[in-house]
Each structure stands twice: as structure tokens, then as C-alpha cells.
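Just one chain follows, in the form predicted on its own, and it is written as C-alpha cells.
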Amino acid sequence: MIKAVMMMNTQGKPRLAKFYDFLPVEKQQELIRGVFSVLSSRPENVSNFLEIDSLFGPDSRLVYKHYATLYFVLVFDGSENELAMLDLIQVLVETLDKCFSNVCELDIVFNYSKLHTVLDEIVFGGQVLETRTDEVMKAVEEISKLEAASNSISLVPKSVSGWRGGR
């Protein structure tokens, strides 16, 4: 089971963090600075999975992936396979490469419901949904579409609206 999944910039700022298990808000920012800290330490030439006992409870694991100024980083139990952790990161940074064009961390900060659904269509309560980016994008289109229209109906039907009171 995928235990959480976060964003951080090179400076340490969460830009996502989303915990499949119930955690007090400081313990997440504990965890969030424990993370990065570890990531930060570590040269470039090393391995990108990591055993993170300490910090996540016995039998954690961590992949990440660092991408120009993000560092992309799942967290995850035994049960799941290391190599499919770090395949569904490319998924992940493929899809919003094609929401957003090229995504950056500034596509993140003010695009943070958007990259919200689209993680959703891939993972939902630590389980893996979907690995197909054609797939994901249809979802999100649709999800799109259906804001769009809700967003364009009124409450107030025409009639009533155009009505000014008195003659």
C-alpha cells in the first residue's frame, strides 16, 4: 500500500503532500521535513530507493525521483514493488507534463486542485488505480467538462432572473 505521496521543491517546501493514513497535521510536517532532509543529504550517483523505518513505522520504503527544482517522492509498504513505485512516479510526471505543457513547480502551486484529480485517477486510498496516461487525461478531461458545466448553471432560472420587480 502506498503510504503517502509527495512534492518538494529543492528548498524543502511541500508543493503536495497526501498521507493514505491518518496522521496529526505536525506529525506530517515532521515527516515532510524528515523526508526532505534525507533527500537533500544524499549525493546524485546513489540508488533512488530508500528504507525509511525510522521515520514511517517498520517495513517503509521510499523512491523519489528529482525532476529540475521538484523532488517526486512515494512512500510505500513491503507489499508493493520497488521498480513499479518508481515507474508510476514517471506516470505521474507524464501525465501532468501533458496537463500542463512541460509541467514546473509554478504549473503545481496554482494548479493544486487539477493536480489533485489527477493523482486521484492514479492513486486513491494508497492503491494504484491507473498507469495508462491516455487514460488518466481522458478522466480528467471528463472531470474537467463536468466542472465546466456545473459551473455555468444557474440556480435562478431566466425567466425569474430577467424579472426587475414592479411595472
Second form
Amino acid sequence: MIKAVMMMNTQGKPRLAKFYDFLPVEKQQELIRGVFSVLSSRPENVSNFLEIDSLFGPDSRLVYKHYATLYFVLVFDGSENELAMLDLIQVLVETLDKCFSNVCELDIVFNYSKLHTVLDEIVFGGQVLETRTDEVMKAVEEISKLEAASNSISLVPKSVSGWRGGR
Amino acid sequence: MEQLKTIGRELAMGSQGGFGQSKEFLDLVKSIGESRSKAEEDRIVLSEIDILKRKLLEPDVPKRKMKEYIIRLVYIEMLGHDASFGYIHAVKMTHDDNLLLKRTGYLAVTLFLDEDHDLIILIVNTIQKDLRSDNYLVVCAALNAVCRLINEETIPAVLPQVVDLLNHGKEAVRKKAIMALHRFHRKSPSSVSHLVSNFRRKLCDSDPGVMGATLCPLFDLISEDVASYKDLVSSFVGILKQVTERKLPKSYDYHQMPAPFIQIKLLKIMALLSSGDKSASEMMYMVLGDLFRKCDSSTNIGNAILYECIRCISCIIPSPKLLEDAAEAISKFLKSDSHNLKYMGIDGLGRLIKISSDIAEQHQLAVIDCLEDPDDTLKRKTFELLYKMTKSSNVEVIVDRMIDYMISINDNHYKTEIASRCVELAEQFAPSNQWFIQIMNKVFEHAGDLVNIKVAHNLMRLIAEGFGEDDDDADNKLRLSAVESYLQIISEPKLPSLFLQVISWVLGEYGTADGKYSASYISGKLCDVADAYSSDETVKGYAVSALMKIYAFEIASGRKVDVLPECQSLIEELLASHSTDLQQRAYELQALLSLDARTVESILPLDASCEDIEVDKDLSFLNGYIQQAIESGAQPYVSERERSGGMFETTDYHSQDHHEVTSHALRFEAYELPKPSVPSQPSAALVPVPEPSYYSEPHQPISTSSSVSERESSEIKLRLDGVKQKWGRPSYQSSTSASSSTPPQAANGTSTHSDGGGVASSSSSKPRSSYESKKPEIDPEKQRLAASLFGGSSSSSRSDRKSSSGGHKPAKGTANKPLATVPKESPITVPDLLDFDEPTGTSDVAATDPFKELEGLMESSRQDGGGSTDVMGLYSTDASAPVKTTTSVDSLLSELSDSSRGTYHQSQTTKGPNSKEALEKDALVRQMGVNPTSQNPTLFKDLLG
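To test you: the structure above is the form predicted on its own. What is the structure of the form predicted together with its partner chain?
Time for the whole complex; same chain goes first.
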């Protein structure tokens, strides 16, 4: 099972943190900091795997990938395959790349909810749900279309929307 | 800053995207991005929280605005600040009809709330409604929330809807419904136990994606209960076959691999199902073989599947052909330049080594490269592998390496782990006690605060009890060497507390025993310890007790004791200590100094730490006193049971009943005496004059109670005898169980061996040659390391026999970790297990006294000592020997390995029940130099170029 998906930039600022078992905010921060301090001390050209029992309990592994200014991190237990998880990061990044055409850190910062939509289509409740970029894209576009449709209603002039809201 | 460069573009995009953000949010993100310090960031976020608090309280917030506030709240919480003041608004947003708002609401609550949060109750109703929605996107959003927010109590509220969704028209919904059920199963297996059949049914879903999703819950279910899913083996094999034959739609391909994630899950499931099951394993041979051929090892995902195959093969009962394939895949991994693949290779090696120990030998240099790699992850994995392949022949090299690494790292968590591994290996395979003590010293010195206190006690016991043979000379030598090493270490600064305790204890017991060091020298050192670590009371306590022993030994031997001035001041200081424990020790020491030699000797006899203290549980020495008291008219003691029995004149059974009743109801009779800790064993002598109120049965003769206690105390004594430690740390009882557990172990060994033997010889040739061609010149240092690490794992299986059946510490190895070592050793020590397996041998071992047996073995092993060192000598000279016979190395090697096989076979068949004879023969075989040559063929080839 996947325990957490994280993205953070090279300065250690979290860009996305999703834990599939609930953790209090402080603990989340502690883990993010812990992961970052390990990642930032890793030299270049080494493996993408880490065993981090010290942070996430026994039998936890971590796979990370470094893209430009971002670290993509997956934390999971022994029931997943490390190399496959590495490819799952690839799937996520490829999808985001298609979503935002040439994804960069700022797309991720400013499109927080879309990012979650994409992630939820790929990983669901800690299990890998879908690995086909096209399928994920299709689902996300469908949601976007519907949302845009409903959004246009609320984009009517303020006075009207206020009136609608007050109803 | 990088963010700033593209901020203009982002501002433009913010308005164009469907997820439009307001200027305030952009400003927030921007200013946080620009902040130079954590404090500045916090300040920005706190002011943002103030703004949001204010805005959320405004009446009639437009929904569009509200959505943005919620997103800002999520963002703030991701940065580690509390946003709980806004949770309720997120909950309210889930009630909205607008899909965008609803999804935003769900997203926020899934991130904010945990399943036991009070607000969940407000959402359950909405979730129920949304699960029935016509819009499948709403249903998906609700299912997403279900996964995260529903706890054990609320599962029944949504369960019917989720089950209905298993037959939804959209495959996306069906997939998510399965995942949600899986989540329920994880949270509370009982809540969905009646629905498990649904998972089986969904395996046949028309959509491959749904089938793939079903594998996740099935994996969990099967790992809990393998037996009831055995019938699915053929279905899984069929599915995997179809997937590999590209029967799935093209859209499931990922990097030209058909549905790789489904393949991996299937392989994992089949590894579970076929583990130890011959017929199930056989069903998989075909498809696994196909996979090895088809997998594209140039892509990452292809290698992922290859690795999964290796893992699967290590779990099932493989065919020789598959083992060969797996070994080949591993050698590809190890030879790759990618650290990821090397990591997987090392991991796979660690798995396969359990089945066939020869595999590691082919890759020795690759393993050593990994050990010296700058990549920490790889290094640790390699240490794990070394840990798995440790034998008595290579334990010294491996543990030395581990300790070096342990010293070099700062990560306390891993330091603890590696320290405990060092201790475990040292206890299991130590070639000599001297070495063991040295290793322990190192571990204590560098990770003393991290190791278990039991380790320290084990070490002290080993030093006190020595070899366990009746060889006092060796024991004394051992103690002296321990004392010497401690006197050297003791002056180093900042030693861990636990280590100081060991040092103090050993110096106290044996510091002056040899006469080499004077009492004042040792006591001076001990005072220094107490001084330097004055804040550590435990260490001080140990030091004072050690001082007391030293002075006691001096007094007892009739020498005059001069208490050093610093010692005197230490005692005076401790006399006024706040710690009662230290105070008592100081007073005892002071009192002892004024006693005469004879008294002192009986208080603290020399080297008596491992004497059994006989506890006179029935306090028989008081009998005279009791007799006297009874004669002068006192009432005899009546035990509690007799008391109540007599009082109510009922049988024991009833009196028990009575106790139960009284414990619940009001009691009118007087309170009993406090129960003795062992209730059925009251000592007749404990209460010589029972109080009249308890006196109820004057005719009960005292003799019965005392006879009862006598019988019991004799039992207790018996047990005490049993516990007596003869061979060091662990109690020997387990050695009996170890020897009796040998037959099943051996049976296991035979079956794997018959498979592994063939492969080993057939697979060794190919990778060997390819590896050597790649690395023509190799650091001789590395080669030496390789030789010592892998020191002929084929031969060592034989030399191992010595250690496992007749090593220095037979009881220690087996008894310490009987469960863990047995499976690990069984494949490696196949030949000697075979010995035991011979019916006559087994029955003999079981029938004869295990202790005598062990003693006999130990003697023979000592005789072996010369032989084994000889072997080591041969190892070292061997590296040069083949140079002379360059031309015929190959034939020579094959000849030698043939002959070694022959001798091995012979020794195996001729070995009777007499294990001593067998060991002698074994030593002889090794002296003839059969083993070392077959030790390390690769290495020689490398040397020869």
C-alpha cells in the first residue's frame, strides 16, 4: 500500500502532501521535514530508493525522483515494487505534463485542486488505480468540463451571485 | 528566485485555467515564495489566517469566494499551520449542488479531517446521498471521501450503496467501489467479511481495469489466509498468461509492456499462493519462463517485472531452469550501471541465497563494489545481504565491516539496527571468545547507549563463565584479556553508561584475580570512573560495588588494605548521597572494611558470581526457633488453605467457591494475612506464632504443611539445577529442543538441495566468464576481501559443520535464536543436516544425553582447531598456487571439484552416528586441501587474466 505522496521543492517547501492514513498536521510536517533532510543530503547519481523505517515505521520504503526544482516522493510498504513505484512517479509527472503542457513548479502551486484531481485518479485510497496517462487525462478533462460548466453559473455578476448564494 | 521569473506567465494562466485563482491567493503564494526565513513565512501565514478568519465570518460570502478561501485554508495547512477554524465551512461546502464546489469541499475535508473527527457525522448523510447520484463524477467524489472519512462505526451507513456500485455502468466507478470495499476491509475486516465473495466475482469483470483493481484486495485477503484461495491459482496463472500474450487492449500497454502493474500484482499474489506448494509452483513454471524471455530489460518497468519474477521464484518451489533464469537476471542487474538496478540485484541475491548459496559467489566482486559505493541505500542493502550470508568462515570480515560502517554513520535508528546485528552475528558465529569480547567492546564503545541491556548482561556472564568447559586456564586468560582491554579503554572520554557498567563489574570481579594489577591500581581506576561520570548513578553504583569486591578479595587473602584517599573521599561523599541505593552501597563498603578476613570471605567469596545461590525457601534454619516457641506455648502456624478449609469444613473445591463469593460480597470475618507471593507454598516457619484469630484447626498437625512445602521446595531446587548455566548465556534447555528439531530442518534441506545442486553447477559457468571479461584488473585488496567474505561458500558449507554442530559455543548459537537461525542456516549447511538426517544418526542424537553429546563435540572441535587454521593457511597460499599451473586451471578445477564432491559424498555416506569421528574425518578432508581449491574459482581466473 502507498502510504504517502509528496512533492516538495529543492528548498524543502511542500508543494503537495497526501497521506493515505490520517496523520495530524504536526506529524505531517515532521515527516515532510524528515524526508527533505534525507533527500537533500543524497548525492547525485545514486539510487532512487531509501529505506526509511526511522520515519514511517517498519518496512517502509521511499522512492523519489528529482525533476528540475521538485522532488516527487512516494512512500509505501513491502507490498509494492520499488521499480514500479518509480514508474508510477513517471506516470504522475507525464500526466501533469500533459495537463499543464510543460509542467513546472508553479503550475503545481497554483493549481492545487487540479493536482489533487489528477492524483486521485492515479492513486486511490493507497492503491494504484490507473496507470494509463490517457485514461487519467480523459477523467480529469471530463471533471474540468463539468466544473467549468457549473463554474460559469457562479461567475455571473457579483450581485446576482450574492443573491444566489443568499438563497 | 525561480518562482518570480515565471510569475507573469502564471498570472496569465491563473485567469485562463478552469481553476481560476484570485489575486490574493497568487499574492500569498508569491510572498511565501519570496520569504527569506521560516519566521518571515510564519508571519505571512499568520496574517493570512487572520484575514481568512475575518472573511469567513462575514455574512453572505459568495460561494465562489468561499471556494477560494477553502483552497487557501488547505494551502495554509499544508504549510503546517492550524486551519481548524475553517473546517466547518469545508464541511458545508460538500453539501453544495454545484459539482465544482462539492468537489472542493470533499477535497478539503479529506485533507483536513480524520475518520474520528466530530464533524464527520455531518458529512455521512451527504455521502450517502451522493453515492446514489446520477452523475458518476459526484459518485466518484463521494467514493473518494468514503475511503478517507468512514470509520468502523459508519461503515454500515454507506456499505449498501457501495456494494450496489460494484455493478455500476461505468468501469471507473466499479473500480473505485472495489477500492472502497478494500479500504473497509483494512479498517474492519469483520464489517465486510460477508462480501468477500464479491472480490472473487469481480475478478471476472469485463473490464481489465476493474479486474486489476480487484487484485489489490485479493492480495490482502490471500496474505491473511492462503489456504482458502488455492483454487484461484489456475485462474491467476491464466490471467497472467493472457496479459503476457498481449490479449489485453493496446491501451493497457505501458512503455510497450502489457499492463505491467497488473502483472506485478499477479506475481505477488502467486508468490503467496505457491509458497511451499509444489503443484501450484509447477503451474507457474511456464508463464514465469515466458516472462524471463519476454521482459524488456531496457526499460524500467520491464526490470520491475523481472525483479518481481525473481522475488516470486524465491518464494515458490522453483525448477532448476527458473533458478538459472533468475540468477541470470540478477547478474544483469548487478552489472548494470544504474544504482536502482544494482539495489534490486542485491535484494534479489539476498532472496535467492536462501535457496542456492552458490549464487552469491559468482557476484562477489559486484557485491564488494556495492559495499564501497557512495550510495548509502545500496550500502545498507548490501550489509543486509552480508548479514544473511554470514557464516563462521566469514563472520570476522563481515562484522568488522559492519562495525566500521556503524562508527561512520550518525543515524541512530540504523546504528541501533546494525549494532544489534553485529551482536547477533557475533553471538552466533564467534570463532573465539577473545574475538567476541573485542567485538562487544567495539559495539559498546560506539553504540553503547543504543544496544539492549541484555547484551551487556550476556557479555558479563560470558566473561564470568568462560568457555563452559572445565578449562580454568583458558577462562582465566580470557578474563585477563578482558581486564586488560578494559583498563586500556577506561580512560577514554565519554564512554556509554552501559559499557562502563560492564567495565566496572569485570574489573571488580577479576581486576585483581590474576595478580598482575594491584588492588590500588584497579581501585584508583574505578574511583576515576565514579568521578568522571558523577551524574550517572548506575555507573557509580557499579563502581562502588566493584570497589567493595576488590577490597573484600584483598582482606580475604590476608593482605593489608590501604584505602586510597580519593576512594575514601568517594565513600564519604556517597554516604551522604541522595540516592538511597548509593548510600547503602557506601555504608556496606564502609562496614566491610572493618570486618575480619574470615567474615569477609564468606560475604564476598572470590569469583563467585556464577555460583548458584541456594535459596532456602522454607527457612529451615528457623525450625529450632519455632520448636522453642511451640514448646513455650505458642500456636503452630496453619497455612491459609487449611485455615479456610477447616473453618468451613468443606472440600478444597468448595473453599475455592467460597473465596469467589466473598470476593464479591461483604465480608464479615476478619481479614486474612496478605497472600504470599506463591500462594500454594506457605512456609511453615514463616509465622511461628499465628495470631489466635486465624487459629481454627488445632488438630491439624504442622507436619503436613511442612511436608507439603518440602516437596515443593525440592521441586524448586530441581528447577534451579536445570537453570544452571553451563555454556554461557542462554540456558541449555533449548539445545535439547534444537537437536530434536533437527530432523524437520534436515528434511527441508534435502528438498531444496536436490533442486539447488544441479543449478549451481550448471549456472556457474556463464556469468563467471562474462564477469571476468568485463573486469580484467581488480584491486588485490578487493580480491582479498572477496576471498574472505565468500571464502568458498561451497566449501564452507562443509566447514560450517564444525561450527554448527561442534563449534566453541554450541549452546549459544542454537539456543540464542533457535527459530531465526534454523531457516537461515538450513540451505547453507545442507551437508551436515544430511548427516543428521540419517535415520540412525537422528535417533541416536535424540536418544543420548544431549549434554554429553555436546561436550564430546566440543572436545573434538578443539582438536580440530589445528586443522582449521591449516585450512586458512591454504586459503592464502592458494591465490599464488594456481599461477604455476596456468594451463590446466580449468581441468584442475573441475577435477578438484569432482573430487571434492566425491569425498564429500563419501564422508556423508560413511558417517555414522558417531559425530566425533565424523568431525575428525571432516578435518582430514580439509587438511588434504580439497576445499580451498574449489573455494573461489572466479577469483583465480581473475588473477590469471
